[in-house]
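Given as structure tokens, the chain that follows is alone and in the form predicted alone.
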Amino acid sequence: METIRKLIRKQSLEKLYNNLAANRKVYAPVIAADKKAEYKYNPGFADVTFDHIRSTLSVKNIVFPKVENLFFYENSKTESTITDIDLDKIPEVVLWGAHPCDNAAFDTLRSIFCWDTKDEFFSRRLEKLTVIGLGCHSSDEYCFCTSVGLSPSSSRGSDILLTKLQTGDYQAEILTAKGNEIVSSFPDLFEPLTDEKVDITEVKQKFSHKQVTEKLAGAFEHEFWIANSLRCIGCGACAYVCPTCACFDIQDETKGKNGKRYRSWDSCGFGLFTLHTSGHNPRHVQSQRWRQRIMHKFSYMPDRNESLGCVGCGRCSSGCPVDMNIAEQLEALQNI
């Protein structure tokens, strides 16, 4: 649908939030006790922050939970009975106040989970999700969205994108049918928009993702990987905070005759990730695992999924315990 722009007053945001929270689960950012932003379900509007740069964890768990049951089973002497998960019970969720990098990640995840065989668990959760995004009016040294084709005001992945105006009110871009349904439900909260100036931060482009992809085509055996992975301890923090990492493990958990099969987040940075039962590990040193991470996001995914595996949120760098900065490494890679 054609993008429609409306004005929503600062005082009307609370009414909109409370009306949505009355009928749906709303996932919104708050400032935690450690002064860092985190997302919670249905916090009071007074606790919702509009000034965070990034939350510690991404919001991908809405559509790709950390741990997700796939089915339950009961064993007897002669047979097993399987009980499927009722996907119709997945609730409607409104993601409130997520920034453009996080919202763009939903398209990246879709390109993974719906690449060849449609993942019904992911797809149903995404169908039940409505995204009210928030343009960025502040940034820091870890942000690099402009280097991966996005910007602090990108609308990709949002159903409605709120952008702060210099007056303190907000511009509301209505981008999809889901967004239009919300506006139509509460028409008294939205007004015609005049030519008021938006308050959007600037993020300097640090590298060209297209040039990085071109460099990677001939860099598989380059000494760059050893030199730039020496600090990596393989903790997996980068994958767990990343909004686009989608590696998972599948396990069975049984107690007596009853059990369940579930999947949980995993990371290609772990030494066990590619360990074979024979004991052989095709990626047996950390430099190979770091190479896999970069190649996957900036070479394999553009080729196979027609999408980048990175949205420039900077979480992997800001959360790395040994200060490995992915943007700096990609900038160096571009120049080898």
Contents of the next structure:
Amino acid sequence: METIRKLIRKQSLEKLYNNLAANRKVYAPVIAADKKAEYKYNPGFADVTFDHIRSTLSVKNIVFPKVENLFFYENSKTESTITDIDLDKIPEVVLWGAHPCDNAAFDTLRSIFCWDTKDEFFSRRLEKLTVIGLGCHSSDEYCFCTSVGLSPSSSRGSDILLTKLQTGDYQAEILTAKGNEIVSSFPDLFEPLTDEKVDITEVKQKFSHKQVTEKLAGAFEHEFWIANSLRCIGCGACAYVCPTCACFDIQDETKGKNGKRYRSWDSCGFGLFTLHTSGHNPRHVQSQRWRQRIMHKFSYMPDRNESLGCVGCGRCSSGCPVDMNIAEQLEALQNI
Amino acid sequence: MDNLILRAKELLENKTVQVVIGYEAGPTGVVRPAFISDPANADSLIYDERCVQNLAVYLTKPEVKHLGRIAIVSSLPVMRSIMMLISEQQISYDEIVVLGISADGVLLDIADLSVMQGYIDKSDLSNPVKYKELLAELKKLTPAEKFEYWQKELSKCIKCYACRQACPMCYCTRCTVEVNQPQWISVQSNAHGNMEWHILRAMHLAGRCISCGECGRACPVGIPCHLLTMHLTDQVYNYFKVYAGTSEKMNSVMSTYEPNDKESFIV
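Provide the structure of the form predicted in complex with its partner chain, given the form predicted alone shown above.
Complete assembly follows, chain above in first position.
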């Protein structure tokens, strides 16, 4: 649909939020005890922050929870009975106030989860999600959305995108039918937009992702990987805080006769990730795993999924215990 | 830190070592580990109060061992980790050169293992002062309050295992959580699985943790998991009067039995 721009006053935002939260799950950012932002379900409006730069964790858990039960089973001596998960019970969720990088990531995830076989769990969760995004009026040294084809005001992935106006009120861009449904439900809260002076931060471009992708095509054996990954300790922090990392592990857990099969987040940074049953590990050292991380996001995904595997949120770098700064490394890779 | 830079250059130039592991400030100003192989790059080495990561974690990594003999910038926790790794036969002192740094940031002359032993012997080995207060606060809680506190903290865990990977003592090539035939502990990240993981981790470090606090620092979601192992450090000292990483010949208290061990925990 064609984008419609409207005005929503600061005080109307509270009414909109409370109306939505009255009968839906609304996932919104608050400032936690450690002063960092985290998303919670249905916090009071007074606690919802409009000024955070990035939450520690991304919001991908709405569509890709850290643990997703796939089915339950009961074993007898001769057979197993399987009980499927009732996907109709997946609740409707409104994501409130998430930034453009996080919202664009839903598209990236879709390109992975629905690449070939459509993943039912992911798809159903995404269908039930409505995104009211918030353009960024602040940023920091870890942000690099403009290097990966996005910007602090990108509307990709949002159903409605709010952007702070210099007056303190908000511009609402209504982008999809889902967004339009919300606006139509509360027509009194939206007014015609007259003043369009928005308060949007500037994020400096650090590298050209196209150049990086071109360079990577011939960089598999480059010495860069070892030299720049020695300090990586091989934890999964970068993958787990990443809004687009989609790898998972499948496990069975049985207690007596009953059990369940579930999937949980996994990371290509772990040594076990590619360990074969034979004992052979094609990625036996960290440099190969670090290379995989970059290659997957900036070479294999553009090639196979026609989408970049990174939205420039900077979480992997700000959350890394040993400063494996991805933007710095991509900038260096562009020039090797 | 001119002395450190000079010493690192000298060691690289005369080929005593092939790599120096120390600290540098990255382009964004964040301090991080540096692996210096070219003496010309030794000037980037720094040492100040921001240099807190326990670098001993790299000593057991095959790709780092592969580089050759290593000189490692070592504050007290790093030295104690090295001692612990030697006592557990993970490294030999001959493979490394210790560039010891005193608590006030002065380069020490750690000529051999006995000198390092001497330095550790005269140091305060109890938990760092900044954590003692927190530990004392936690100790005041009732068991129910403690359980509630940890349930809340551990609910944040995402099972990224940064706590494990950052720890020099967690060097197993295959961790128990990665064994699923049979499955010893629940790998899912929920209240049950998270609690099991953190209890397992803490118990495996009882008597082996040298109180560097690296696990808590590495945690991306800010769980103070170092308080669990530090509490056990206190417990082990109370029961057995030993601190980890104090001798190349020390036996782990949790895997040895002495006839005079206290048995007051047996009801």
